[in-house]
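In the form predicted alone, a lone chain appears below as structure tokens.
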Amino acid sequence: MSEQKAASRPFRLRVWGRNACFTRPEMKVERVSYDVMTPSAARGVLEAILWKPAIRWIVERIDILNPIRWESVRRNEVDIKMSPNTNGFWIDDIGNDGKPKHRQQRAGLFLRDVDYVIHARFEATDLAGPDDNPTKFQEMFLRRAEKGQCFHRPYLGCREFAADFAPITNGEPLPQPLEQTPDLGFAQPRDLGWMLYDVFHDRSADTSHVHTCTDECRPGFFTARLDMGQLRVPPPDSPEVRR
């Protein structure tokens, strides 16, 4: 596969939701969201339709199509990590003042009524194997995403966000943004500051495809900028993505 790895076509996928959380890293306490979806939250989008060890998803686009809207929530958080002993199931303790011990309240700022189309490819990986070829993974992705079959339910940003979600096929024409405001960068290109690109995994510490985070994990940042409502992406490899 690996010398065929240029081949992969690219894809266009269209996701949407009522509301969407791509926190900011330096704001997780009160959390607060990108302007726009991130290429690793898009890529999970992906990888919830289709994942295999063979091939890792490249994000080369993402296109905005309705006005970055804003909305304020204040919701119940838990403060601690659940237990691997308690067995999925988990009680609060209750505290002094007869409340329950680990809920806090949190303010976020989510984005609402977002709708973007995400331009991917994929690429194989050192685990590919000599029956693994792009055709084969590429019809399987276009079959699931238009039967809406997932491995998981894909979310954007936190889990609590559903995405629907529809491709486009070849031949089909680009949705196109509702409104050409300022904030998608019509009236010029706007600058949206560091991004978070993705977190880059150290797979020596893989067992059995089950990831455990290292030292060696880095996230990377990029200098993201909306033109006529498209983020672009550059690929993972670039001088432009900062580790």
Contents of the next structure:
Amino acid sequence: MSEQKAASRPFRLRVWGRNACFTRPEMKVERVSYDVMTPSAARGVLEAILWKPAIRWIVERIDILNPIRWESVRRNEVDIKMSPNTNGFWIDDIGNDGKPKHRQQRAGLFLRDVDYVIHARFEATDLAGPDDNPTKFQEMFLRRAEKGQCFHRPYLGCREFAADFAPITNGEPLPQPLEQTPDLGFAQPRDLGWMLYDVFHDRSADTSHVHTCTDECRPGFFTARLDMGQLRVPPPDSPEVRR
Amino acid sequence: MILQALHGYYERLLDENRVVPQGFQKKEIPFVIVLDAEGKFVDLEDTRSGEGRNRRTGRFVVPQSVERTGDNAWQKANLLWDHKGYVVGHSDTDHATAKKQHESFLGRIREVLKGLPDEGVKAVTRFLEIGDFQGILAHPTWRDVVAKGGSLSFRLSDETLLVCERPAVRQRVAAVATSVESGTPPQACLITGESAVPARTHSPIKGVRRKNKTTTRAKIVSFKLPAFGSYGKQQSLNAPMGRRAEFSYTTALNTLLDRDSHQKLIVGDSTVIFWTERRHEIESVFANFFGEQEKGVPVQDHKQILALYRAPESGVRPELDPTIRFYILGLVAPNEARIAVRFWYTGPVREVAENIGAHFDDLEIAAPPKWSPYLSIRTLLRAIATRNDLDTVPPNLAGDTMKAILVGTSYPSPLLAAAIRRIRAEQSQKDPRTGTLTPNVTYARVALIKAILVRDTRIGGPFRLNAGKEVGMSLDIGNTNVGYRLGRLFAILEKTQEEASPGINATIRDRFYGAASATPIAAFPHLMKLKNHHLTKIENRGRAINIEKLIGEIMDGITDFPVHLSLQDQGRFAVGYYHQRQRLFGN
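What does the same protein look like in the form predicted together with its partner chain, given that the last one was the form predicted alone?
Let's see the whole complex now, leading with the same chain.
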């Protein structure tokens, strides 16, 4: 590969679903979603369709097609995590008080009826070999997206909110927002404040392809702004992304 | 956005001098130990005033409380104020711990206020070092300290400020609070974006209602259980937030939720707070729109007030600028320890005013005498609650109703079903005290039904189908909807019966309302026969003929009684019944 990181041509992928929750980190216990899809959620959707160690997805823009609508739900969840160090547990365990032991009722403020267009491209990583050229992966991605193939079902922020997707091919007109409402930034740009960009992982502690998170794995934030239904996403290395 | 807006609000409060700076908090201190300059005990003062339930405790600005939980809590003492275990080492049960607590208390003063040339601090230190507490324990007020608990603090005998409020102490505390902590590396703060040392734990939030209890002490940002963390992060490092930002958002929240706050409303199970981006008058009147009408206060014309905030931008007083953003946050405490966001709404003041105005328009219906034309949201919710008990309203419904009003969307669909269910459930129900029959088609219920129907027709909600002409404020004889007409007919049939047999105990309403509104064919043929008997009993023939004519007018166009009425037509039935009844009694 050339010394310049080879980048792909831009892709546009439309994703939509009945519900979505792009959880704010500060409110991830009693969940509250961001108003719109975050770059890392968009990356997750793309990776669900195609990901290889040789490429890294860069999200450039997200179009919001539906007005922002909310829904509040309460549900029961499990309060423990499985880890390699435990001997395992039954999530249906009953405690001494006769009640389920590992259940927590959690509230959530989710988004409803969402529809986005993700604009993204990928670039080659250090792990790209001599045979990995962008065209190969470009074709793979388009083929897979058109057929609806995916490694795992893409989702909108949380696994339970499955996403439907379809690529927007070259020459096809971009879908436009349903209504030009002010909360999509139509009258004037709407400031959403600091939004999670992604978690930037520290690979120093990784052993044989297994990543272990350290304190150096840092979340990055950027000031999100909605302008005419569009969220522009800065490049990951730009000074606009603070970590 | 929520925490960022709160952060902004704190900055505003600080500018307006309405909050304490970082490192301090407002705290109720019921008992104050008075010392002389030599550190000798003078008096034990009780700062509580007033009587009975309304008894209020003196509030002071004290150094911020420390977080303490678990086995090592005794190591953490508050600076110059705390409970009796820390201050004088007294405990009813655990003397050993109290002694340790007391040592930490003195230790903390020595550590933070080291070398501070302040008389007050010297007096307190000397008093604690000598450790002769007989005077306090013998004081008559001490019994209250033991019985009531609460915090103690110190004051010099010839001063009004507490020792911890003295300028020198405050300066030192402020300096310590803003100094950078070593240990944790700085990270980007998710509120300000600036690089800052993240706070490990956040201050608790007080004043969110939990199941009818007045207050709760819980957190809005916390990561206690293992399943709440991600990426191997501990506690609040899951959501890195600088200490200053953490302080400002919690202070802003606690100020808004304060007992004396006028920017707080209780709506069903939600605690609703609201504020504006910059100073705006709507902050002070917003609660009136939704709160209970105070007795003896003349009814305010909400519409007139709201019209003011809808005013155009040019030429308005700066504090009425309708483009200023308005924030509304609905909080609930579903668990003992955590606070959840039920809804969050933000929009320009103009939009809020427009939406509330539309709500009052939709709700408006000919009110019985002595009733306000503006029903509070509590009255509306109580109208659909079983036994008038607000706790029986489904948890989400109150919040969703509030949200629908503010955003201007359809009212939640269970409201209509609930209102109709209550009307049917309460037919022929007797008031347990007086033994008289309770009215079931009440003003509040009908207003609510009318609002739901009118709004759905206007904006195209789920109940818009089969509308025809929508129900209005008062009797509309031109409305041909079969539900509405049958409602009117039913009111007249009831009136006929009442006139035929004055003082009758139970009317047809008590036995037939439910059937008449849901399955007219099962009730009306029978009622029409009854009516003929009633008419013959009315002595005033002119009156009888008038009634006959009126019934004929209403029945005009109705050839058959429908087999059943849809939910929305049952709603129109209730409105028609109410309208007609208002008219009959108005004449």
